[in-house]
Amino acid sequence: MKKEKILVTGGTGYIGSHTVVELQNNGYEVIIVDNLSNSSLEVLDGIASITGKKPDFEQIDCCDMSAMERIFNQYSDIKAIIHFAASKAVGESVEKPLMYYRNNLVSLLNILELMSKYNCPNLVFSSSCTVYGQPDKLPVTEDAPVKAATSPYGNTKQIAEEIIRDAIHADKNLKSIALRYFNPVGAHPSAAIGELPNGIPNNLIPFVTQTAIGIRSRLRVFGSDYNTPDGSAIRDYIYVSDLAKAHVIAVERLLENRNRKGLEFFNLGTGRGLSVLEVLNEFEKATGVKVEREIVGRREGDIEKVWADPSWANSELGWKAETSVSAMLQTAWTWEKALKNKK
């Protein structure tokens, strides 16, 4: 029997590439839309390799309404969306606020009004864990207190949130589940798609990978002087396979009206916290490769430590993150060293 579609806002993206993949392995027909403002076409080849099919693909930029309703159009039977599509660097959301606010919220915006125009009652929200702020206890629960965020993307998620709050208060017939991400890391173990930053990476593991190939000469390590034990900020640094499973079950949830409010949260981590030294203390350990580091002082927007408290999906989903850090960074490198072979 043939699965429904799925519209995934994104899909060529880091995250995105690889939800596809479990969604087509789980039998789901796939429709990506993606302005490839930080993604290539190529990905969709990596997908096809992985799963054996190609997804319908259509280059929108989410924040054009009249293109995303065309897609509404053509594609009638759309029963769920995955909204990946947004600006997510902290850094550069400091430096340029107004293009953050503008793509990731009038992205949503378009999105939600076409579901309630098309009926399409499903959506799973792409959130942050920088929705937490600097949280007061760890690890972190989703009934921690939403605080006040230390970056405009940060701030984005959070407004994303109270957007699909209102709109679900306003649209009965409407559903969705925000998750909330800490650190993806990690690339598909076929090396067929992984993170692939434009520019110099903004993301710890691509810095770390392309400064131990010799595309960067040294990483730098921002903050020596946090309040943890080495000095280091400390993040949850999750698997992005076993993240891009948990928007499967959360699909499957809202497909079979398994979720018990309009809105439901749902933290997605592993529950352990590693600072940025012991990451690359891990890497070296993994791959065998020595990087060189300079550490320099913080960035602005960045928190001190944050790490999950995974329980409440664990037991709801039956989902958990599974795959040691070690795995994951070596999955990692073995990405970074493919893209060079392509060269």
Ligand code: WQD
Second form
Amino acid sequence: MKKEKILVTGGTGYIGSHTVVELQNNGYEVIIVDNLSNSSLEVLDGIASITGKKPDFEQIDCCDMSAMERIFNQYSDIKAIIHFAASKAVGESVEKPLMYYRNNLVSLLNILELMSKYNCPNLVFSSSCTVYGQPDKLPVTEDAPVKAATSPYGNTKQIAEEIIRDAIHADKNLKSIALRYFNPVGAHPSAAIGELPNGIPNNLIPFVTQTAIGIRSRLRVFGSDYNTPDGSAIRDYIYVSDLAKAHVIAVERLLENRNRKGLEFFNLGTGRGLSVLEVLNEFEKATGVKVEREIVGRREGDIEKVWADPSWANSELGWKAETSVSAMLQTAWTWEKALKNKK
Ligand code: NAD
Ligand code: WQD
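What about the form predicted together with the named molecule, after the form predicted alone?
The next block holds the full complex; its first chain is the one shown before.
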């Protein structure tokens, strides 16, 4: 049976590409809109090598209203939108706040306006655990207070959630699921798609794999004096394909009108917190490769510890992160080695 058409913005990006694979594997037709500001056309070949089908692709900036409107005219049967397209580097957002507000918010405003105008009511939005800041209670649940953002990037996610809430309040036809991701890691097991960090990685896992393969001389462990069992900071690392599968379920929930309120929030995490040092141990155990490290001071703006209570997503979406830490780190390592071979 032919399933519905889904518009995926940012679909050649890291999480987007893994989600496109899951959508196609579940029979959905996918149209990707991406301006390739942080991804490349080769990702489409990677997707096709896994699913056997190249998704439709339009190189468009979501901030360009007339180009986006053309998409809604051209593909009149779009049933849902998954909006990944955004700039995501926390440090860069401090340097270029206006660029972040423009890119992350104008793109969303355009999409919401077009959703109302073209009667295309279903939106899955990429939010982030960053909205919780340092939570008072752990594990963190969806009803925890949203804390003042520590970066313009984080603020764009908070404002975006508010914009969606207000748009739905005004147009009762609209529905949205905001997925609050914890720390997505790993790559598709085929190593046909994965994370492509631009320049020196900020995130832990790409830095770990680049150190293991010799691109970087050592990993700096930021902070050894946190109030955690080993003194390093704790996060909830979730396998990217597990995360991707939750988007397919969210789309189905919207299409079947099963969301209870206009706007719902779900934590996408494993429920298990791992310290930086534990991640390094797990990586060395999983791959047999040593990671040179140096313990240094805290990174500015970092929080001490956060991990999800994913029970609402588990019970309500029927979704659970299933991949072990060891397996997810192995996929990250396989991907790093595949990248080396491509060079
Ligand atoms: P990514 O940079 O790999 O993917 C984003 C994609 O969007 C890229 O392909 C980029 O070219 C595209 N893009 C950016 N601005 C655009 C625009 N104006 N028009 C069209 N395309 C545009 O990032 P990702 O890690 O896949 O993140 C996807 C989403 O998830 C983002 O909204 C991000 O903020 C959110 N998120 C990511 C993480 C994470 O750690 N990776 C965590 C929480 C939330
Ligand atoms: C994880 C841990 C670092 C690099 C960021 C954004 C967040 C979200 C995900 C989008 C921290 C430590 C890291 C290194 C290290 N993105 N670390 N050495 O900071 O949890 O979250 O990405 O929404 O908004 O802030 O992820 O991977 O950068 O860091 O010790 O070289 O690893 O200090 O404790 P983070 P991360």
